[in-house]
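In the block that follows, a single chain appears as structure tokens, in the form predicted alone.
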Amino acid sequence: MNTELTPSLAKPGRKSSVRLKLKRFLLDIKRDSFAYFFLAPFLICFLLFIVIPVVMAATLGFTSYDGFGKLHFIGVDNYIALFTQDIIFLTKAIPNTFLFALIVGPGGYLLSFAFAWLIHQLPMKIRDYYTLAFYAPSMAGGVALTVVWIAAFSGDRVGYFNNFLLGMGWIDSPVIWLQDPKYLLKIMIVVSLWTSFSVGFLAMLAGLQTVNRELYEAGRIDGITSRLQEVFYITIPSMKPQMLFSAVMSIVGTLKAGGISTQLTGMPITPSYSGHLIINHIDDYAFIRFELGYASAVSVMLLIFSYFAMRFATRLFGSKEEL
């Protein structure tokens, strides 16, 4: 009798539930509306800026659009063809993002934490120069690609990477950089390590300013004997939210970063898809073809990649209630 009961009973239980839960929400809003006054603002620009868009290039991932005429439904054609079609996105666009990420992602990482760690040990007189030097690259952004690195790099005898090879002798012909495919992705490497002090490596500085002292002197008591030592054991973990934000960035800022290639070599797509990463690959559709239902399809793609990148970087850094 009683197992017959209780399923009947167990419904209006849930349902009381959920709208008790519901009016405890309901009364914490009213209770905090204060706060949610000055949340506002953000949440809005939240909400127009980042989850409109989102869900509108989910959305058309699933229609083929150019943008003017009317939208066509055709389900997860896109996803196939992506996936069975793309010659350039499975041969050119994934293996190149990859290879950028992994060199550029964890080497722009522990180069900021590097130099982050270097400078801090500097005394404080001369500490502000040297944050500021390095982190003036990525602050000039484009200016800098025009300015340092095509002249660097240029495919004459004047640019200033071919004039020092030819003084050497070690080359008889100027070589044209930018414009060889066998050149163009690691050149693209070097450039984005170089610009890869940005907001994370002043968070990584401002963390370590953070550290207290006096874990240092316990360590040195428990049998820390060098400073490799004192980094792993107590800088490290002490600083685990910066470390966190900086990995955050460093993804962000690694998957979205196709703009270096066309800034190097003045193409929108690079000779034999050579620089060619998966933000080009969305540009080239949504641009330049004016397939906008693929060019979102493709952009989802980022979104998951991205989306697991920063999972694996919470588990790394994160604290336990973010897992």
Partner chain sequence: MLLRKLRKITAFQAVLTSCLTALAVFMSLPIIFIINHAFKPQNELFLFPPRFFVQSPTFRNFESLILHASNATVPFTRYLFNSIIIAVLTLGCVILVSTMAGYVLAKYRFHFKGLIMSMITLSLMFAPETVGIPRYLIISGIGINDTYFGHILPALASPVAVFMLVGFISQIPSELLEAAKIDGASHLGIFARIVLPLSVPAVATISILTFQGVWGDVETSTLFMQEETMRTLAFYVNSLLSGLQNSVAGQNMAAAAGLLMFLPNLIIFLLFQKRVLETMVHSGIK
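Let's see the other form, the form predicted in complex with the partner chain, since the form predicted alone is already up.
The next block holds one chain only.
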């Protein structure tokens, strides 16, 4: 907006200049009213189900609330309790989440890129079949795949995994994979990696198509010798927008993946908290113990974690002015 006023208008003083600005602003709004009208349905839902919940979570985090009685403001007590007294959060949820997120997030991301790149090297005609094969597990979704994991990791000899290992002679008796605290987190990681070829993977495949082929020629003249150098100096820089988009998607995917432990074990709380992630901790306090204030404090921590993960991804792939 133009802040510089013409001299004749400037004379009446500050008050009317503010009024003039306001009038101008309202006129603009009126002129663009159709745009706001088009935007309204989305914006209302967006505010109602995303912006306000986040603000509410932030506020509830400072209260003690059981969902029925009155709200009590207790300041930062929830956060103090979270970092000093909540042993399960400190010794189980945080280490589990970090291990899980560090492997599934960047691991799944790198795998997605690697396979997107490899599929891109294939002849055009057969690419689609490979895309489908890799994308299918994530497309099937958690509920459908539960059938598979239960059968695969079943604790008796009929389980496919047990049967295979027994057949190879690597174990002597069937292992109860999903109930054993030793294995649960590892299985969760493997299963999540399996399903990590999702939207981000498709975005990368599309990004690879946008890379200008002449750049490879130019690179060869400039002394790029191996394909690996090509990937680092030409391919990745040319598809940064898609790389960032799929990084963000893989952060979100990792955050959401907490449900996997419940799907695998059939219990909201895993045996001796072996697969307990922060998201399970929130569910535990919110929907089993009904300590909504405390649960909100935990979810605020999770939101902050994910925000910094996103900042990091933006630093890697983004242009500077964003965020």
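Numbering follows the first chain given and starts at 1. Remember, predicted model here, so these are calculated numbers, not experimental data.
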query: Which listed residue lies at the hinge, Asp86, Leu166, Phe42, Ser154, rigid motion between these two forms; finding: Phe42
